[in-house]
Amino acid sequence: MTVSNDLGGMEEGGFDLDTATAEAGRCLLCEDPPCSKGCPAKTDPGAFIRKLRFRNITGAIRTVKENNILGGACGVLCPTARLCEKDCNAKWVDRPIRIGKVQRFLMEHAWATGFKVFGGKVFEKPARRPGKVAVVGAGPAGLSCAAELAKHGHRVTVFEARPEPGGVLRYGVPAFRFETAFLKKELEDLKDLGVELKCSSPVAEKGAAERLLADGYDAVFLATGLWNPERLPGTRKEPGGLFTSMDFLAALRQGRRKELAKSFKGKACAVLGGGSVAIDCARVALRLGSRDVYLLYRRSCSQMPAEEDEKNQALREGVHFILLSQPVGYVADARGRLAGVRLVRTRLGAEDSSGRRKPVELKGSEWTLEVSAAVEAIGYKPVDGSQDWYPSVAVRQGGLIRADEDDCRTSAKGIFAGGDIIRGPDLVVRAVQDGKTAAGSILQYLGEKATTRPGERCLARKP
């Protein structure tokens, strides 16, 4: 398969009106739709599919936007095959309804027709309520939380350390999977709700979260995400040509493609890891002109955390999978440039805590794969020292914040947290739901706080 070198524009377009309504027409109109139960963000596909089936397009759009302010992003990026579509009863007749594609169509149709979230179409402009909330991080969890609070009339300011909002949607996904123009439309809907976005505004000093409370914010939601890449252990000096997945993908989004291409064009490249990010990096490396791209993974193909369609697409494009091989180090040439990756062959042993069979290294099986470029895509963790930013908040070993997933409350009064910073690396759709959950808890907290103020009545509604 020939791979285009164009990294701009999403590969697969959305449905048009006729195709989307025909797909919705296959709905069996289940009384208790199992697809809705399979959506972590509670976007309620059973409801919007039903409305589209009966040509109530406005109602279908309203359902998505009411339940998920990032409905477009989730329609594009969600692994629907193992979530909502997995439980679709239409599979017993023919195949599951392509729910993600229908959801994406509804959002694109809304933008194309000038559909606005305010003006009676989705949300009425709420009366301004007391309560000012700071959201730290403009990724999916932070944006979702901010939208829910703004819908209830509270003033919300989102502080983002990076130059642009979006978090992983902007900096962690290549353009051929999710383009910036699409994200911009989602953000316009958010701004219509009255959310204030402050970019290049890190909340990253000692006690910064607590200081926000002292400065007049009634509550703080921490959605900082995971921006520190895991590294291959034992690497003392990094050879030239070695990248982390974070730096690699962010550089593309920042317009540094030509700079990156110098390290990859015409060369052999290795990508370390087996998740969706590793697959993205491998496919990008091909588009940068790599002669050969090797995906190195210590377990079997069936145990790779990447989605099946992602793995199949990478194989079709020409990525070479080297499985049951554990990277253990690098080889550099006399100039300090990467010359190879050292690996040890593995076999699968007993199950570990992940529920998968643990890779066991085979003695005497070390070998070297000759490559001139490599990308480490083996996971993410909290930024070093980030717990100092919120010293009153309890954290788990490894730096993840301790917060109850049922209400996103932390150990500190008035401080809530959600998304990857409490779960570890996870799906966008789960981060969206964490934002909604946190917003519900914050509304309740603001209501409780208001009742303690003499002469004030509680204006915040419970979720």
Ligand SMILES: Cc1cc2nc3c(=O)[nH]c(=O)nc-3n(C[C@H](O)[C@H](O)[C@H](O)COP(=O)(O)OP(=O)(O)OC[C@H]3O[C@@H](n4cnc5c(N)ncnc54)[C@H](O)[C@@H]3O)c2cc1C
The other form holds:
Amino acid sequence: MTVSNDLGGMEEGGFDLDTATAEAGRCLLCEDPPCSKGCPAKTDPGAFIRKLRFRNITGAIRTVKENNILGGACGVLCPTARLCEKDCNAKWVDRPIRIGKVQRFLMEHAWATGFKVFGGKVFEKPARRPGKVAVVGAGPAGLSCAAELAKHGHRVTVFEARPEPGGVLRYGVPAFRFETAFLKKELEDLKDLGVELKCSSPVAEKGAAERLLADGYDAVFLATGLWNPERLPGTRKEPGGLFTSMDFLAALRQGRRKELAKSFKGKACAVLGGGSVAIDCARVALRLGSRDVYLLYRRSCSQMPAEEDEKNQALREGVHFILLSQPVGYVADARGRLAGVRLVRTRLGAEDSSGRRKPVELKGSEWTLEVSAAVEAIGYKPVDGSQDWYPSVAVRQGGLIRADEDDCRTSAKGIFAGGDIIRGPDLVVRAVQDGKTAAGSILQYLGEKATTRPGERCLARKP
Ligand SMILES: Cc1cc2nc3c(=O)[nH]c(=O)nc-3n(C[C@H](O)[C@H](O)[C@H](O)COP(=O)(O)OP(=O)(O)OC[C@H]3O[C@@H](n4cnc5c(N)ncnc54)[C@H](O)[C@@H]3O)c2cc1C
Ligand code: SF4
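Form predicted in complex with the named molecule structure, per the form predicted on its own context:
Next comes the full complex, and the chain you just saw is listed first.
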């Protein structure tokens, strides 16, 4: 398969009106739609597909956007085969409805026809209510929480450390899967809601979250995500040509393609890891012109955390999978440039705590794969020292914030949290879900605060 070397725009096209309505036309109009139960963010595909089937396009768009401020992003990026489409009853007749594609179409159609969901005639502008909320982080969780609160008339300010909003959607996912222009359209709806976005404004000093409360915000939502890459243990000196997935993907999204291509074009390279991020890095390396791209994973193919369609796509494009092989270190040449990855062969042993069979290293099996560039994509964790930004908030081992997924309350009064910073690496749609859940809890908290006399306790989880 020939791989395009265009890294600027989305390679997979969306549906047009005829295809989308034909797809919705296959819907069985289930009484208690399993597709709607399968969406963590409660976007309600059962409702919007039914509306589209009866040509109520406006109603369908409104359902998506009302329920999910990032309906377009989720339509493009959600692993729908294991969410809404998994239990779709149409599979018993033919195949599941392509819900993600229909959802994406509805958003693109809204933009193409100038249909304004918010700030137009569809939703009344909410009456201004007292209560000012600070959201820390403009990724999917923060944006979703901000939208919900703004819809209820509260004043919301989103503080974002980076120059542009979007979180991983802006600085992680490669543009050939999700382009910046698409994200910008999605963000316009947020601005129409009156949300204030303050970029290049990190909330990252000691006690900064508590200070927001002291400065007059009634509640704070922490949605800072995971921006610290896990590293291969034991690497003492970084050879030239070795990247973390975060630096690699962010550099690309910041337009530094030429600089990256110097390390990859015409060369053999390795990507360490078996998740979706590793697959993204491998596919980018191909598009940068690498001669051979090796994906190195310590377990078997069926145990790789990447989605099935992602693995198949990478294989079709020509990525070589080297499985049951544990990277243990790097080899550098005399100039300090990467010359190879040291690997040890593994076999699968007993199940570990995750329920997957553990890789056991085979003695004496070490070998070196000669490559001149490598990308480590072996996980993400909270930024070192980030607990100092919110010292009153209890954290779990590894630095994730302790908050229940069903209410997003933390141990600190008035401070809520959601998205990857409470779950570990997860999905866009779950971050959107947390944003909505947190907004619900914040609304409740603001109501309690308004009726609580000074000195009385408001609801907060104990540490
Ligand atoms: C390469 C890659 C590809 C992915 N592909 C998919 C996919 O196809 N489908 C899918 O569903 N999921 C995918 N994911 C996962 C998904 O992107 C995340 O689960 C999701 O973005 C988490 O959202 P979040 O809002 O919790 O955090 P983030 O998206 O990480 O956003 C957090 C935001 O907080 C900001 N921030 C951090 N610290 C501070 C601070 N102190 N002050 C102010 N702002 C701060 C950050 O700059 C960032 O903008 C992918 C992840 C990666 C890394
Ligand atoms: S489960 Fe499938 S067939 Fe049933 S309502 Fe949802 S999209 Fe239609």
